[in-house]
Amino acid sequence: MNPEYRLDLCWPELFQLGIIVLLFIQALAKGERPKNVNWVPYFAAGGIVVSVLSLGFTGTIFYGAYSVDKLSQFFKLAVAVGFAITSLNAVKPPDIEGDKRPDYMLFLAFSAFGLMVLASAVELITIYVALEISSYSVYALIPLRANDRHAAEGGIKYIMFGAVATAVALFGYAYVLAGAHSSYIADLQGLTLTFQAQPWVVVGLSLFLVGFLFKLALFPFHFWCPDVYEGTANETAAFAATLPKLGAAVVLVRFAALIVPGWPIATFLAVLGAVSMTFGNLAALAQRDVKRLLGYSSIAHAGYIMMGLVSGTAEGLAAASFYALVYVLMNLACFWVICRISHTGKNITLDDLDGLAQREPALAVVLAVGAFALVGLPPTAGFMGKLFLLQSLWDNGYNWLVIVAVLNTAIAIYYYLGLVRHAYTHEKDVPRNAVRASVSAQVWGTVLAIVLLVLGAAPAPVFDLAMQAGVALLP
């Protein structure tokens, strides 16, 4: 085999191809009764062990565009983990009618397919084609709430500024290409990226890392983030929370190991990082809207990241890799447990949390796990997360993004508590005939839950992947 074109170095991106082609053929089947998706999660539940076999796979394909190493297949594996709970929790949503449901699920499967592409992509061209891959079928999908204006303004609104994100990227790949003359990642590697010597790349980069700085919802570019998840599904905001920002957790950690600390996009990213926890911090104490309650707790939650980022070394990206890999897990916790009691598929807000460890305890338990684990308190794997970046930051020239950090997290204790206190402080009558959750939507909830202790008491198989990844990238 020409070992440009070794497809099976890709066995994680081709089986997830196999599922958008099966998904692809159900959707144009016809017929009248409702389609049956239950098949999905099974099937990503198989992504999960093929890219698990194939965490072990290298080598560079497709004239160098295309790297299978450490770190993209950890976070292929971390697609595959988060698309597996994304589809379990949507394969029936209220909001989309039963002969719509493959084409749904179509959508989401192709997103997490770009997805797999950008942990791949090292050439800029590339990067940007599998940016646009894992953008389109989630561009689809945010509109896609019956009869709903707030799902419209927010589909508008992710459309537009995804627009004008990806067209400055592209604007900073032609300054790259000037100054650099290559748009391969690797020949960026040697390259000095202070503005005195390196000015068009410098400025270049810049641009073009603001396409994924919008998918993280980094402050300045969170302004989409908390109006899409309150317009969106359920479901969709579920997937639309967390897969994405892998993506864009990939490219920028790629692209963090050729920055060196002290440098002024290094310092330029640290101070984004900390006004982006700050912000998102504050706004989230005043919202009552559970799902744009955690929209701005994601623009905080981008600062975190930063951290592990702006510190050049491999502690730091295999930080941000694993707490990224975290963080999706978190927030699908909390995700879980608003699908699962919001039955007609509308917003869920503080006060219908109330009384919830009464009538649903097992969803109650969920809920705190996931709202600790953001707070970051132990044991869970949000402590971890935060632990591992602020070790990697301390003494690498940003002691006060630390001090930062810690203060946000402070912060942020009062509005994640205030899901768990009004879940098991605030008594609420329930209706007898109220419709009550599934015992398989328990028991995946508590799955959920115990793997974000399980992380938190021993996180360092999956730190050690992270690692060996982080070690990997730096020369």
The other form holds:
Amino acid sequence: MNPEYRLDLCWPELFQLGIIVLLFIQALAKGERPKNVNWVPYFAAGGIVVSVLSLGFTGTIFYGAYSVDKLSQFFKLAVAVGFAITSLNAVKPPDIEGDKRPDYMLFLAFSAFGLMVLASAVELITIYVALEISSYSVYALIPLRANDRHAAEGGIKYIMFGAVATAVALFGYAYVLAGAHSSYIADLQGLTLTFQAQPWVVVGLSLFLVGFLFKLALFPFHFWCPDVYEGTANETAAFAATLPKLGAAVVLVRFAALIVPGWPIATFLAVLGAVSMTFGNLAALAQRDVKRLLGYSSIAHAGYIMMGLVSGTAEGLAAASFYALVYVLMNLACFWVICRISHTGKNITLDDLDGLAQREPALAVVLAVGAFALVGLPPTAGFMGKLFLLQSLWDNGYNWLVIVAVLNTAIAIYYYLGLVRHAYTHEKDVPRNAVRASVSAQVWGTVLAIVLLVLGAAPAPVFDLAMQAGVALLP
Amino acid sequence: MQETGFPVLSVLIFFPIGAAALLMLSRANEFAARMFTLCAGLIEIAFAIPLITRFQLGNPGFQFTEFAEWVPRLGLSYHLAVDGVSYLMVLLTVLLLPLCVLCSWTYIGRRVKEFHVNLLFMTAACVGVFSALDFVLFYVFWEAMLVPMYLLIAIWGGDQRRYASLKFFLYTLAGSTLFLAAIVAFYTQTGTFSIPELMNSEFSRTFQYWTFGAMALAFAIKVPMFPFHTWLPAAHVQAPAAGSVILASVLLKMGTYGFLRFCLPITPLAAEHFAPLMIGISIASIIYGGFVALGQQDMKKLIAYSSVAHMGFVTLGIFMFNQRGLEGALFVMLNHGIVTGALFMMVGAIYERSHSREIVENMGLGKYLPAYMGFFGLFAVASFGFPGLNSFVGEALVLIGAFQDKLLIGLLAIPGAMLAAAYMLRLGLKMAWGQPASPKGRGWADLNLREWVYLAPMAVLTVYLGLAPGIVMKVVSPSVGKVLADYNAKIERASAVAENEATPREVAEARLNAAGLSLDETSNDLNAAAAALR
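Let me have the form predicted together with its partner chain next, following on from the form predicted on its own.
Now the complete complex, all chains and molecules, led by this one.
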């Protein structure tokens, strides 16, 4: 095989493509009956296995534009895990008509595929194309909610902001090409990236990054986030709130390897991170709609991830990667509960959580673990992730950012605790004919909670993977 | 270091967690849940027996060490051990579990299984806090304990339970977030999270100042010291009896334990620097807590404020930096745990009869509930430090330590002891001989067997430790001596270093200043003299 086209390095992507093909065939099949997509989570679980098996692959293909390395394999695994959970979550979305389920699932799978490609892309146009693959599918999904005006609003906001952000990214790409005469990250690595030395490249890269900061919903590119979460169906929001962040994180981690701490761009990102966490947390304090609350909280979490990126060390990049994975898991745990409670597909407010501990004790535990992980309370994975971030940043010139992050944790307690407070301490009579969550929903939710606790108690194996990726980027 | 073969501390931590998980998954009815937890508590005590039989008196170092790598890349380890400072608190925690189950037997009527799950988790986290020797591990247990305590107050508490539990959670967690930053800072300075290693490291003065500040804030809120105490009365009043017992007996001790374990050995220069401030707010806590307790009508509030005062004695003893003061502090920690815990149990017992915690609703018990009043009298008298009972020894030691250091400090603390006698006697007298508010009081039954069972051990300890404090001293003294010796050595080294680091100019200036001269003037004079000579 021509070494430039060694597709055997791309098993996770190919496997994902296989799922897409199957879904495509199912979507084309005729019939008015609701179509069963229960098989997808099993295949997605197979995708996790494939990703684990291909963890050790390394190599560069497609003339240097596509790099299979430790970092990409780590993130592909994370995407595979996230896709498995979201597809399990979305097998029966109440908002979506039965015969459209394969189409719905197809878009989810396609977006996840784009994110996997993004993990390996090391050339700006490849990155751009991968980003668009993952985004367009989500653009199509967001307004898919029967007769809801908020859905239309969310969809339009996401598309408009997304289009502007990618346009800016493309604009930035032009500057980079003009300045550096190359669009390979590897070539940029050799340059001195200060404004004095490379004005075009610095401006161009900054603009290019905007596209990803938008995906990550970092302040000031966060406007879409709460509205989109609120407007979309719960299952779609669970996807849009989590997996695209992985894609953004992996690209930002790759670019952060270019950044030397103390350079203006690092300081700029640090400031954005600080503002983002503070703004996100303060705004979340006032929310009653749980998805909006999680939307604002994700703005804050984008700020936390910045901590690992600006530290500019291998530990920092590893911490950011680890935290991105943990963020996906803990957010999915919360969304899992939201989707299970909302039997009609309606949005959940804090009051809807009242009495959850009596009604659905297992789901209440899952929600509590997810919320406490988002606070960063031990012994959950969220605590470990935050500890790694703080540790990587301390003594790297941004001690103030550590203090801001720590104080922000104190602010964030209130609203995350609100979720637990409503679930456990506000009691409500359970109507006799209340719909119960199925046993499998409880079991899978519990598995998610256990994973969060295990990653908190024994983070070493996963963190070591992230660390290998970080070290490979920053020798 | 000593290998026991049997990982007693891990068992004490993970056995309750396992039991809690089992209970959570089971379909136990209320009675079964109570019995299960009671048995688990008794087994936990049985597991603690090796701790008692194999503890080496006279060994000042850490014992029962367990060590395993946790996240080797980041220097995290699973490191447990106890010394004289933490040993008694571990035993007290373990002892309280079955007693708490017993005192909630009829008190808790709903969501019984969940209640006991929380009690078990609580016990595990508390043992973890007192035995962890890795900073992150400590922090994990320190924070993990918030969740069960929050739920205990928020679900089974009084009418304002939501407010009280939220306040408790926000205060304590907000306090400890900066503590986390300090932990990370220690790591980046030394490359380790190991507490014994950090105890042997030395840090610059400014670094110590701010890490001390971050840690002290977390501990001061937990203790709680005036003016960070406002969460405590709310939490105590609203918490169910068992919650109050654990809160008073174990949780508050974590703050003072933190001062002893971290602030003194790791940041001694800062501790010395801030000692006047800490002593000042300790005395303020003693006096303030005493006065406010004197004015309370609610029994639980009274005991809660008395805790503020008693814990003021502990912090006072710690920041005296002498053997007697530290021994006294540890003694008060243990005895406050026993006596105040017992008092909260008694309040819970009378609340089940009168459904009120107001003093006026619970008067005249001496005639109708003699056994109850007998126990209450014993604990009340013990609480204000009656000679021959346990609290006397601790407070006396703290006062001796205070007088040893500065007469003034001792004199300022004395009124606290008198106030304690005033509010406790007032409470005791009214309850024993006051006019019953309503005739219904006469129909109440005296203590039943279950209540005897959980009060008797506390009473025995109260009397025994008062008459024979030697046993506690034997455990505590060597470790306290070591803490103190290390502390003094570090302070001396620091001042020696400061002297050596003086530049010749500074030395010359200091000498001239001592003689009433200035360096510049002198050198001008010398120059003038040299010019004249030329």
